[in-house]
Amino acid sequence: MLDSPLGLHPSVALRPEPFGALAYHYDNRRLVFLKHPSMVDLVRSLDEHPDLRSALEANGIAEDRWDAYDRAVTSLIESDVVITR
(Lines of atoms letter the chains of each structure in order from A and count residues from 1; the text may use other names and numbers.)
(Lines give C-alpha, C1' and ligand atoms only; values in the text may rest on other atoms or scores of the structure.)
(Ligands and ions follow the chains in the order given, each with its own letter.)
Protein backbone atom coordinates (compact mmCIF):
# COMPACT_ATOMS: atom_id res chain seq x y z
CA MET A 1 0.00 0.00 0.00
CA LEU A 2 2.98 2.31 0.39
CA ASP A 3 2.75 3.55 -3.20
CA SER A 4 -1.05 3.82 -3.26
CA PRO A 5 -2.89 7.14 -3.29
CA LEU A 6 -5.28 6.95 -0.35
CA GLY A 7 -7.82 9.12 1.41
CA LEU A 8 -10.46 9.14 4.10
CA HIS A 9 -13.79 7.86 2.76
CA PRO A 10 -16.09 10.87 2.18
CA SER A 11 -18.80 9.24 4.33
CA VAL A 12 -16.50 8.83 7.35
CA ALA A 13 -16.31 11.29 10.22
CA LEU A 14 -13.48 11.29 12.74
CA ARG A 15 -14.32 12.27 16.29
CA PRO A 16 -11.31 13.10 18.46
CA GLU A 17 -10.97 11.11 21.67
CA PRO A 18 -8.24 11.06 24.35
CA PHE A 19 -6.95 7.71 22.98
CA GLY A 20 -7.05 8.80 19.31
CA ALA A 21 -10.38 8.96 17.48
CA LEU A 22 -13.59 7.22 16.58
CA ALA A 23 -14.22 6.79 12.87
CA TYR A 24 -17.92 6.55 12.03
CA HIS A 25 -19.00 5.50 8.54
CA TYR A 26 -22.40 7.03 7.78
CA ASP A 27 -23.16 4.64 4.90
CA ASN A 28 -22.52 1.28 6.58
CA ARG A 29 -22.86 2.58 10.17
CA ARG A 30 -19.58 0.93 11.15
CA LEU A 31 -17.62 2.37 14.07
CA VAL A 32 -13.84 1.93 14.10
CA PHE A 33 -11.45 2.95 16.87
CA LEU A 34 -8.19 4.64 15.90
CA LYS A 35 -6.19 3.93 19.04
CA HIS A 36 -3.22 6.23 18.57
CA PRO A 37 -3.05 9.97 17.85
CA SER A 38 -0.31 9.48 15.24
CA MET A 39 -2.62 7.17 13.28
CA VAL A 40 -5.36 9.80 13.40
CA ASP A 41 -2.94 12.43 12.08
CA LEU A 42 -1.85 10.07 9.31
CA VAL A 43 -5.41 9.25 8.23
CA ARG A 44 -6.40 12.93 8.26
CA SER A 45 -3.43 13.80 6.03
CA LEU A 46 -3.77 11.03 3.42
CA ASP A 47 -5.61 13.27 0.92
CA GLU A 48 -2.76 15.80 1.07
CA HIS A 49 -0.11 13.36 -0.17
CA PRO A 50 0.39 11.40 -3.40
CA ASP A 51 0.75 8.07 -1.58
CA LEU A 52 0.98 6.40 1.81
CA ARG A 53 4.78 6.55 1.79
CA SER A 54 4.72 10.35 1.42
CA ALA A 55 2.12 10.66 4.18
CA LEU A 56 4.23 8.54 6.53
CA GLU A 57 7.30 10.66 5.82
CA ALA A 58 5.40 13.93 6.25
CA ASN A 59 4.00 12.76 9.60
CA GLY A 60 7.44 11.87 10.91
CA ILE A 61 6.75 8.15 11.23
CA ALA A 62 10.06 6.27 11.53
CA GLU A 63 10.70 3.99 8.56
CA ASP A 64 11.08 0.95 10.82
CA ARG A 65 7.40 1.44 11.83
CA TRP A 66 6.04 1.67 8.27
CA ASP A 67 5.09 -2.02 8.10
CA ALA A 68 2.89 -1.67 11.18
CA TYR A 69 1.22 1.45 9.79
CA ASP A 70 0.81 -0.24 6.41
CA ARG A 71 -1.01 -3.15 8.09
CA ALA A 72 -3.18 -0.73 10.08
CA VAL A 73 -4.10 1.26 6.96
CA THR A 74 -4.87 -2.00 5.12
CA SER A 75 -7.27 -2.85 7.95
CA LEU A 76 -8.90 0.59 7.58
CA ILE A 77 -9.31 -0.05 3.85
CA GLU A 78 -11.01 -3.37 4.62
CA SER A 79 -13.32 -1.48 7.00
CA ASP A 80 -14.06 1.09 4.24
CA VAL A 81 -12.72 3.93 6.41
CA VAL A 82 -9.88 4.63 3.97
CA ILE A 83 -10.24 4.37 0.19
CA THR A 84 -7.94 4.37 -2.80
CA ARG A 85 -8.14 7.66 -4.69
Second form
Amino acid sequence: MLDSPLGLHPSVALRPEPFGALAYHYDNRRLVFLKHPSMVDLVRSLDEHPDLRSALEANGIAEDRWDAYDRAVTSLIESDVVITR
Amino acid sequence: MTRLVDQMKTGLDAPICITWELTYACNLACVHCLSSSGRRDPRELSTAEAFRVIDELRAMQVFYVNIGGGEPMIRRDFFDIVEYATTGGVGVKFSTNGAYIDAERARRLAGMDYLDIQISVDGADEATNDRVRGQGSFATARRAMENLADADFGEFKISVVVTRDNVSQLDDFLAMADGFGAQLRLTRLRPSGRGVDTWHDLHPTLDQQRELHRWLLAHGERVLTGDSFFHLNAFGESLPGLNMCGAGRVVCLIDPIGDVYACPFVIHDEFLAGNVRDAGGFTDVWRTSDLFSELREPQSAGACASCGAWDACQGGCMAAKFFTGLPLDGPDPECVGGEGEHALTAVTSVPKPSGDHSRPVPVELGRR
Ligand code: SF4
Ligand code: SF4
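Okay, that one was the form predicted on its own. Can I see the form predicted together with its partner chain too?
Let's see the whole complex now, leading with the same chain.
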Protein backbone atom coordinates (compact mmCIF):
# COMPACT_ATOMS: atom_id res chain seq x y z
CA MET A 1 0.00 0.00 0.00
CA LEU A 2 3.01 2.28 0.56
CA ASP A 3 3.08 3.43 -3.06
CA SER A 4 -0.64 4.06 -3.43
CA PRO A 5 -2.10 7.55 -3.61
CA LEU A 6 -4.73 7.63 -0.85
CA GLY A 7 -7.32 9.95 0.56
CA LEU A 8 -10.22 10.24 2.95
CA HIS A 9 -13.56 9.12 1.47
CA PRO A 10 -15.59 12.27 0.67
CA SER A 11 -18.57 10.94 2.70
CA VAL A 12 -16.52 10.39 5.83
CA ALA A 13 -16.39 12.88 8.70
CA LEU A 14 -13.76 12.74 11.44
CA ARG A 15 -14.59 13.83 14.95
CA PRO A 16 -11.69 14.38 17.36
CA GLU A 17 -11.90 12.47 20.65
CA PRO A 18 -9.50 12.08 23.58
CA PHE A 19 -8.30 8.68 22.25
CA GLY A 20 -8.00 9.73 18.59
CA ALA A 21 -11.08 10.20 16.47
CA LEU A 22 -14.37 8.75 15.40
CA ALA A 23 -14.84 8.33 11.68
CA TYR A 24 -18.42 8.31 10.48
CA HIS A 25 -19.33 7.16 7.01
CA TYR A 26 -22.49 8.91 5.87
CA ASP A 27 -23.12 6.42 3.06
CA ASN A 28 -22.91 3.10 4.89
CA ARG A 29 -23.61 4.67 8.30
CA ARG A 30 -20.72 2.91 9.96
CA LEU A 31 -18.66 4.24 12.82
CA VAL A 32 -14.97 3.45 12.85
CA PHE A 33 -12.56 4.26 15.66
CA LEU A 34 -9.15 5.75 14.95
CA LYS A 35 -7.43 4.71 18.11
CA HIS A 36 -4.46 7.03 18.11
CA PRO A 37 -3.98 10.78 17.50
CA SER A 38 -1.04 10.13 15.16
CA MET A 39 -3.28 7.93 13.03
CA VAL A 40 -5.78 10.77 12.81
CA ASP A 41 -3.11 13.23 11.64
CA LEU A 42 -1.90 10.72 9.09
CA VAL A 43 -5.37 10.08 7.69
CA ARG A 44 -6.15 13.80 7.49
CA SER A 45 -2.95 14.43 5.54
CA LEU A 46 -3.29 11.60 2.99
CA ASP A 47 -4.84 13.82 0.32
CA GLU A 48 -1.87 16.16 0.34
CA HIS A 49 0.70 13.51 -0.51
CA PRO A 50 1.39 11.48 -3.65
CA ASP A 51 1.40 8.18 -1.71
CA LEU A 52 1.25 6.64 1.74
CA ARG A 53 5.03 6.51 2.02
CA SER A 54 5.45 10.25 1.72
CA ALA A 55 2.55 10.86 4.06
CA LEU A 56 4.25 8.68 6.68
CA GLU A 57 7.52 10.54 6.15
CA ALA A 58 5.85 13.93 6.36
CA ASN A 59 4.16 12.94 9.62
CA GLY A 60 7.52 12.01 11.10
CA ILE A 61 6.61 8.37 11.66
CA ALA A 62 9.66 6.14 12.20
CA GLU A 63 10.28 3.65 9.43
CA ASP A 64 10.09 0.61 11.70
CA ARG A 65 6.47 1.54 12.42
CA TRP A 66 5.42 1.78 8.78
CA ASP A 67 4.27 -1.84 8.62
CA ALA A 68 1.88 -1.30 11.50
CA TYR A 69 0.52 1.89 9.93
CA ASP A 70 0.24 0.13 6.58
CA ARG A 71 -1.95 -2.53 8.19
CA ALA A 72 -4.08 0.04 9.99
CA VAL A 73 -4.58 2.02 6.78
CA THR A 74 -5.42 -1.17 4.90
CA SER A 75 -8.20 -1.91 7.35
CA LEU A 76 -9.49 1.64 6.90
CA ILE A 77 -9.57 1.00 3.15
CA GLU A 78 -11.59 -2.17 3.78
CA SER A 79 -14.14 -0.18 5.73
CA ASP A 80 -14.17 2.47 2.98
CA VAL A 81 -12.98 5.26 5.28
CA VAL A 82 -9.85 5.65 3.17
CA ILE A 83 -9.90 5.25 -0.61
CA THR A 84 -7.28 5.05 -3.34
CA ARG A 85 -7.30 8.15 -5.48
CA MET B 1 -2.11 0.92 25.50
CA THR B 2 -5.40 1.54 27.21
CA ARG B 3 -8.23 -0.47 25.78
CA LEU B 4 -10.75 1.48 23.76
CA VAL B 5 -13.59 0.54 26.13
CA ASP B 6 -11.67 1.99 29.02
CA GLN B 7 -11.24 5.21 27.09
CA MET B 8 -14.96 5.25 26.36
CA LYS B 9 -15.76 4.92 30.04
CA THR B 10 -14.07 8.22 30.75
CA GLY B 11 -16.43 9.89 28.31
CA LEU B 12 -16.36 11.38 24.85
CA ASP B 13 -16.53 15.01 23.70
CA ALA B 14 -19.94 14.21 22.22
CA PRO B 15 -22.25 11.24 22.53
CA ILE B 16 -22.21 8.44 19.95
CA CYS B 17 -25.68 7.20 20.63
CA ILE B 18 -28.09 9.95 21.45
CA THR B 19 -31.82 9.43 21.71
CA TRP B 20 -34.14 12.37 21.35
CA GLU B 21 -37.76 11.86 22.21
CA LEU B 22 -39.78 14.51 20.43
CA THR B 23 -43.05 14.12 22.28
CA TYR B 24 -44.73 12.21 25.08
CA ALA B 25 -47.88 12.01 22.95
CA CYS B 26 -48.69 8.58 21.58
CA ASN B 27 -51.62 6.89 19.87
CA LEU B 28 -50.72 3.61 21.55
CA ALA B 29 -50.28 2.66 25.21
CA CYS B 30 -47.77 -0.21 25.21
CA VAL B 31 -47.56 -1.89 28.59
CA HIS B 32 -43.75 -1.69 28.66
CA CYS B 33 -43.33 1.88 27.32
CA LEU B 34 -39.99 3.10 28.65
CA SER B 35 -41.18 6.72 28.81
CA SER B 36 -44.75 6.13 30.10
CA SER B 37 -45.98 8.03 27.05
CA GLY B 38 -49.54 8.91 26.14
CA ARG B 39 -50.27 12.60 26.57
CA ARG B 40 -48.30 15.49 25.20
CA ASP B 41 -46.47 17.57 27.79
CA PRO B 42 -47.28 21.30 27.50
CA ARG B 43 -43.61 22.13 28.11
CA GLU B 44 -42.37 20.27 25.03
CA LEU B 45 -39.71 22.00 22.91
CA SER B 46 -40.98 24.35 20.21
CA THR B 47 -39.87 23.98 16.60
CA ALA B 48 -37.35 26.80 17.05
CA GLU B 49 -35.94 25.15 20.18
CA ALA B 50 -35.71 21.83 18.38
CA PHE B 51 -33.75 23.52 15.58
CA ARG B 52 -31.36 24.95 18.17
CA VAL B 53 -30.76 21.47 19.57
CA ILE B 54 -29.92 20.29 16.05
CA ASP B 55 -27.55 23.24 15.59
CA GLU B 56 -25.72 22.14 18.72
CA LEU B 57 -25.57 18.52 17.65
CA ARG B 58 -24.13 19.59 14.31
CA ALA B 59 -21.51 21.76 16.00
CA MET B 60 -20.55 18.85 18.27
CA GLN B 61 -20.32 16.59 15.22
CA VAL B 62 -22.98 14.22 16.40
CA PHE B 63 -23.36 12.24 13.19
CA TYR B 64 -26.83 10.93 13.76
CA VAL B 65 -29.61 11.04 16.29
CA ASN B 66 -32.16 8.42 17.26
CA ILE B 67 -35.54 10.09 17.30
CA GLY B 68 -38.38 8.55 19.25
CA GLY B 69 -41.21 9.37 21.60
CA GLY B 70 -44.04 8.80 22.30
CA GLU B 71 -44.92 8.62 18.64
CA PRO B 72 -42.67 11.25 17.01
CA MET B 73 -44.78 11.52 13.84
CA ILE B 74 -47.63 12.98 15.91
CA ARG B 75 -45.73 16.28 16.02
CA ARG B 76 -46.95 18.56 13.28
CA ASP B 77 -43.39 19.77 12.69
CA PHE B 78 -42.02 16.22 12.50
CA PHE B 79 -40.92 16.52 8.87
CA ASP B 80 -39.51 20.02 9.43
CA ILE B 81 -37.35 18.77 12.29
CA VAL B 82 -36.15 15.69 10.42
CA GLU B 83 -35.38 17.68 7.27
CA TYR B 84 -33.56 20.36 9.25
CA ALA B 85 -31.36 17.66 10.77
CA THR B 86 -30.66 15.52 7.73
CA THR B 87 -29.95 18.39 5.36
CA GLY B 88 -27.52 19.78 7.94
CA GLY B 89 -25.44 16.63 8.25
CA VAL B 90 -27.13 15.10 11.30
CA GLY B 91 -28.56 11.78 10.14
CA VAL B 92 -31.84 10.60 11.65
CA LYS B 93 -33.01 7.18 12.67
CA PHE B 94 -36.50 7.33 14.02
CA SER B 95 -38.67 4.83 15.83
CA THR B 96 -42.36 4.70 15.13
CA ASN B 97 -45.34 2.45 15.59
CA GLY B 98 -46.21 3.12 11.98
CA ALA B 99 -49.65 4.63 12.48
CA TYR B 100 -48.82 7.75 10.45
CA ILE B 101 -46.93 6.09 7.59
CA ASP B 102 -49.59 6.06 4.90
CA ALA B 103 -48.72 5.65 1.21
CA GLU B 104 -48.07 9.35 0.71
CA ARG B 105 -45.83 9.82 3.76
CA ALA B 106 -43.98 6.61 2.86
CA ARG B 107 -43.13 8.17 -0.52
CA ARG B 108 -41.99 11.37 1.17
CA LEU B 109 -39.79 9.42 3.58
CA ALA B 110 -38.37 7.36 0.72
CA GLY B 111 -37.23 10.56 -0.97
CA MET B 112 -35.11 11.71 1.97
CA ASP B 113 -31.38 11.08 2.49
CA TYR B 114 -29.67 10.06 5.72
CA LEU B 115 -32.88 8.73 7.14
CA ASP B 116 -33.50 5.34 8.77
CA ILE B 117 -36.81 4.11 10.09
CA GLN B 118 -37.52 1.58 12.80
CA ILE B 119 -40.98 0.10 12.99
CA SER B 120 -41.74 -1.47 16.35
CA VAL B 121 -43.48 -4.81 16.72
CA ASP B 122 -43.30 -7.03 19.77
CA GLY B 123 -44.77 -10.21 18.40
CA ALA B 124 -44.41 -12.08 15.12
CA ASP B 125 -48.18 -12.55 15.07
CA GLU B 126 -51.09 -10.33 15.91
CA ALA B 127 -52.04 -11.99 19.19
CA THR B 128 -48.56 -11.87 20.71
CA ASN B 129 -47.94 -8.31 19.57
CA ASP B 130 -51.30 -6.79 20.43
CA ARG B 131 -51.21 -8.23 23.92
CA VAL B 132 -48.33 -5.87 24.68
CA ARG B 133 -48.82 -3.02 22.22
CA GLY B 134 -52.60 -2.88 22.08
CA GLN B 135 -55.38 -4.00 19.80
CA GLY B 136 -54.84 -3.32 16.11
CA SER B 137 -51.19 -2.32 16.51
CA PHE B 138 -49.86 -5.33 14.61
CA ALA B 139 -52.01 -4.59 11.56
CA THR B 140 -50.96 -0.93 11.76
CA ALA B 141 -47.26 -1.80 11.81
CA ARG B 142 -47.65 -4.27 8.92
CA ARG B 143 -49.43 -1.64 6.84
CA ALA B 144 -46.60 0.83 7.46
CA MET B 145 -44.04 -1.78 6.40
CA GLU B 146 -46.00 -2.51 3.23
CA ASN B 147 -46.25 1.20 2.45
CA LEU B 148 -42.51 1.64 2.90
CA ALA B 149 -41.78 -1.39 0.73
CA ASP B 150 -44.20 -0.13 -1.96
CA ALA B 151 -42.50 3.26 -1.88
CA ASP B 152 -39.09 1.60 -2.37
CA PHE B 153 -37.80 3.08 0.85
CA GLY B 154 -35.03 0.50 0.92
CA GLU B 155 -33.81 -1.26 4.02
CA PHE B 156 -35.84 -0.12 7.02
CA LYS B 157 -35.59 -1.73 10.44
CA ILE B 158 -38.02 -3.88 12.35
CA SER B 159 -37.48 -3.30 16.03
CA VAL B 160 -38.46 -5.89 18.62
CA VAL B 161 -38.23 -5.81 22.40
CA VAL B 162 -37.47 -9.39 23.44
CA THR B 163 -39.97 -10.70 25.98
CA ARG B 164 -40.97 -13.97 27.58
CA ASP B 165 -43.76 -14.26 24.99
CA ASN B 166 -41.82 -13.58 21.81
CA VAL B 167 -38.40 -15.08 22.49
CA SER B 168 -39.59 -18.26 20.76
CA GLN B 169 -40.40 -16.25 17.62
CA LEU B 170 -36.93 -14.94 16.79
CA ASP B 171 -36.75 -16.97 13.57
CA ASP B 172 -40.18 -15.69 12.58
CA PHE B 173 -39.07 -12.08 13.11
CA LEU B 174 -36.04 -12.72 10.94
CA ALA B 175 -38.28 -14.17 8.24
CA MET B 176 -40.57 -11.13 8.51
CA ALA B 177 -37.60 -8.82 8.06
CA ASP B 178 -36.30 -10.84 5.10
CA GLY B 179 -39.73 -10.72 3.52
CA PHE B 180 -39.62 -6.91 3.50
CA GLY B 181 -35.91 -6.64 2.69
CA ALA B 182 -35.65 -5.09 6.15
CA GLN B 183 -33.16 -5.51 8.96
CA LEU B 184 -34.10 -6.97 12.32
CA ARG B 185 -33.22 -5.14 15.51
CA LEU B 186 -33.63 -6.80 18.91
CA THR B 187 -33.40 -4.97 22.20
CA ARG B 188 -33.64 -5.85 25.82
CA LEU B 189 -36.76 -5.28 27.91
CA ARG B 190 -35.98 -3.03 30.85
CA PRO B 191 -38.17 -2.22 33.83
CA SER B 192 -38.39 1.47 32.83
CA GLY B 193 -41.47 3.68 32.52
CA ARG B 194 -44.60 1.52 32.50
CA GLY B 195 -42.23 -1.44 32.33
CA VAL B 196 -41.79 -1.04 36.09
CA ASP B 197 -45.15 -2.75 36.50
CA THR B 198 -44.91 -5.32 33.72
CA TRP B 199 -41.26 -6.33 33.68
CA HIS B 200 -41.66 -9.12 36.21
CA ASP B 201 -44.21 -10.88 34.01
CA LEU B 202 -42.57 -10.09 30.67
CA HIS B 203 -38.81 -10.44 31.02
CA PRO B 204 -37.31 -13.64 29.59
CA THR B 205 -36.68 -16.50 31.99
CA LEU B 206 -33.19 -17.79 32.64
CA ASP B 207 -33.66 -20.66 30.17
CA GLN B 208 -34.95 -18.23 27.58
CA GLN B 209 -31.94 -15.99 28.12
CA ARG B 210 -29.69 -18.95 27.41
CA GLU B 211 -31.65 -19.65 24.23
CA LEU B 212 -31.43 -15.96 23.26
CA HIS B 213 -27.67 -15.91 23.80
CA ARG B 214 -27.21 -18.95 21.55
CA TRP B 215 -29.47 -17.43 18.92
CA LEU B 216 -27.60 -14.12 18.96
CA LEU B 217 -24.26 -15.89 18.62
CA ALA B 218 -25.60 -17.77 15.61
CA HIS B 219 -27.32 -14.81 13.90
CA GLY B 220 -25.56 -11.81 15.41
CA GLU B 221 -24.07 -10.71 12.12
CA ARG B 222 -27.47 -10.11 10.58
CA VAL B 223 -29.21 -8.58 13.56
CA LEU B 224 -28.78 -5.22 15.28
CA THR B 225 -28.95 -5.16 19.07
CA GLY B 226 -27.78 -1.68 20.06
CA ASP B 227 -25.34 -3.54 22.31
CA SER B 228 -28.16 -4.21 24.71
CA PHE B 229 -27.54 -7.84 25.68
CA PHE B 230 -24.02 -7.70 27.07
CA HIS B 231 -25.16 -9.16 30.41
CA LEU B 232 -25.57 -12.44 28.48
CA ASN B 233 -21.82 -12.54 27.87
CA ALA B 234 -21.54 -14.10 31.32
CA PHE B 235 -22.80 -17.35 29.72
CA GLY B 236 -19.36 -17.64 28.11
CA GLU B 237 -18.84 -16.41 24.59
CA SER B 238 -19.10 -12.63 24.14
CA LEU B 239 -21.46 -10.99 21.69
CA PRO B 240 -20.08 -8.43 19.25
CA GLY B 241 -20.12 -4.80 20.43
CA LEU B 242 -18.60 -2.47 22.99
CA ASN B 243 -20.18 -4.46 25.80
CA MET B 244 -20.40 -1.81 28.45
CA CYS B 245 -23.04 0.42 29.97
CA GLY B 246 -22.67 3.66 28.04
CA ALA B 247 -24.98 5.81 30.19
CA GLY B 248 -23.62 9.37 30.33
CA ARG B 249 -20.41 8.20 28.65
CA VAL B 250 -21.41 7.43 25.08
CA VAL B 251 -25.19 7.41 25.46
CA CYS B 252 -27.78 9.92 26.62
CA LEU B 253 -31.39 10.98 26.22
CA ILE B 254 -32.97 14.33 25.47
CA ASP B 255 -36.61 14.06 26.49
CA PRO B 256 -39.49 16.03 24.93
CA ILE B 257 -39.19 18.92 27.42
CA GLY B 258 -35.42 19.15 26.88
CA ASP B 259 -34.36 17.29 30.01
CA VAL B 260 -31.13 15.39 29.51
CA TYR B 261 -30.91 11.96 31.15
CA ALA B 262 -28.00 9.51 31.26
CA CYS B 263 -29.84 7.04 29.05
CA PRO B 264 -33.36 6.58 27.59
CA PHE B 265 -34.12 3.92 30.20
CA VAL B 266 -33.45 6.03 33.29
CA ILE B 267 -36.09 8.75 33.26
CA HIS B 268 -35.76 9.55 36.96
CA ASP B 269 -34.53 12.63 38.85
CA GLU B 270 -31.49 10.72 40.00
CA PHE B 271 -30.21 10.49 36.41
CA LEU B 272 -31.22 13.96 35.25
CA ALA B 273 -28.12 15.88 34.20
CA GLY B 274 -29.65 19.17 33.04
CA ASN B 275 -31.82 20.70 30.34
CA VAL B 276 -31.07 21.88 26.81
CA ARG B 277 -32.76 25.18 27.76
CA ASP B 278 -30.03 25.81 30.39
CA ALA B 279 -27.54 28.59 29.62
CA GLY B 280 -24.81 26.35 28.17
CA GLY B 281 -27.28 24.24 26.22
CA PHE B 282 -26.90 20.54 25.59
CA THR B 283 -23.16 20.91 25.00
CA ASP B 284 -22.48 22.00 28.56
CA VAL B 285 -24.75 19.38 30.04
CA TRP B 286 -22.89 16.67 28.14
CA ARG B 287 -19.43 17.98 28.88
CA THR B 288 -19.64 19.38 32.39
CA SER B 289 -22.69 18.20 34.33
CA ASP B 290 -21.95 16.73 37.75
CA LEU B 291 -23.93 13.60 37.02
CA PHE B 292 -22.12 12.75 33.80
CA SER B 293 -18.74 13.52 35.36
CA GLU B 294 -19.60 11.08 38.14
CA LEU B 295 -20.64 8.37 35.70
CA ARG B 296 -17.29 8.77 33.93
CA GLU B 297 -15.40 7.95 37.12
CA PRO B 298 -14.38 4.31 37.60
CA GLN B 299 -17.39 2.38 38.91
CA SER B 300 -17.17 -0.15 41.70
CA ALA B 301 -18.02 -3.78 40.98
CA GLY B 302 -19.56 -4.17 44.45
CA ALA B 303 -21.12 -7.56 44.96
CA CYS B 304 -20.03 -8.60 41.44
CA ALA B 305 -16.34 -8.20 42.30
CA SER B 306 -15.92 -11.86 43.18
CA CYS B 307 -17.70 -13.09 40.05
CA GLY B 308 -15.56 -14.70 37.37
CA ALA B 309 -17.79 -13.27 34.66
CA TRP B 310 -17.36 -9.61 35.69
CA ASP B 311 -15.08 -8.74 32.77
CA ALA B 312 -17.58 -10.05 30.26
CA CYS B 313 -20.76 -8.78 31.90
CA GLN B 314 -19.72 -5.75 33.98
CA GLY B 315 -22.67 -6.24 36.27
CA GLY B 316 -25.17 -5.55 33.47
CA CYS B 317 -27.58 -2.66 33.04
CA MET B 318 -27.80 0.25 35.47
CA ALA B 319 -31.42 1.00 34.54
CA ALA B 320 -32.51 -2.59 35.12
CA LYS B 321 -30.92 -2.55 38.55
CA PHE B 322 -32.25 0.85 39.53
CA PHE B 323 -35.89 0.25 38.67
CA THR B 324 -35.98 -3.15 40.32
CA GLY B 325 -34.61 -1.63 43.53
CA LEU B 326 -31.20 -3.32 43.34
CA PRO B 327 -27.94 -1.56 44.26
CA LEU B 328 -26.14 -0.13 41.23
CA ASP B 329 -22.86 -1.77 42.19
CA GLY B 330 -24.14 -5.32 42.14
CA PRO B 331 -25.69 -7.92 39.90
CA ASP B 332 -28.21 -7.20 37.16
CA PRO B 333 -31.72 -8.49 37.96
CA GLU B 334 -31.27 -10.87 35.01
CA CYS B 335 -27.77 -11.97 36.08
CA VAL B 336 -27.29 -15.26 34.27
CA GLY B 337 -25.61 -16.67 37.37
CA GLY B 338 -28.89 -16.25 39.26
CA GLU B 339 -27.42 -13.61 41.60
CA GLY B 340 -29.97 -11.00 40.58
CA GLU B 341 -32.96 -13.19 41.22
CA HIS B 342 -31.55 -13.93 44.61
CA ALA B 343 -30.96 -10.22 45.36
CA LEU B 344 -34.49 -9.34 44.21
CA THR B 345 -36.01 -11.35 47.02
CA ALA B 346 -34.53 -8.87 49.52
CA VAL B 347 -35.92 -5.76 47.78
CA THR B 348 -38.61 -3.96 49.74
CA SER B 349 -39.26 -0.85 47.65
CA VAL B 350 -38.60 0.25 44.08
CA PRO B 351 -38.17 3.80 42.74
CA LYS B 352 -41.02 5.33 40.74
CA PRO B 353 -40.10 6.74 37.30
CA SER B 354 -40.40 10.54 37.12
CA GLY B 355 -43.24 11.97 35.08
CA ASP B 356 -46.06 9.70 34.03
CA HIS B 357 -47.62 10.81 30.74
CA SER B 358 -49.91 7.80 30.45
CA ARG B 359 -53.43 8.54 29.39
CA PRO B 360 -55.88 8.13 32.25
CA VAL B 361 -57.13 4.77 30.93
CA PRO B 362 -55.61 1.92 32.92
CA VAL B 363 -52.98 0.01 30.96
CA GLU B 364 -53.05 -3.69 31.57
CA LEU B 365 -51.23 -6.62 30.17
CA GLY B 366 -53.74 -8.23 27.77
CA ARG B 367 -55.06 -11.64 28.74
CA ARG B 368 -53.32 -14.65 27.30
S1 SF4 C 1 -28.35 1.90 31.88
FE2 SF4 C 1 -28.74 0.01 30.76
S3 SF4 C 1 -29.81 0.68 28.91
FE4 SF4 C 1 -28.81 2.48 29.78
S5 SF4 C 1 -26.80 2.60 28.79
FE6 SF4 C 1 -26.53 1.44 30.67
S7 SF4 C 1 -26.74 -0.72 30.06
FE8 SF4 C 1 -27.61 0.55 28.41
S1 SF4 D 1 -22.63 -11.67 39.45
FE2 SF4 D 1 -22.49 -9.65 38.42
S3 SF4 D 1 -20.77 -9.84 36.98
FE4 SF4 D 1 -21.33 -11.93 37.60
S5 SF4 D 1 -22.73 -12.63 36.01
FE6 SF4 D 1 -23.97 -11.76 37.66
S7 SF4 D 1 -24.31 -9.62 37.09
FE8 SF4 D 1 -22.61 -10.39 35.83
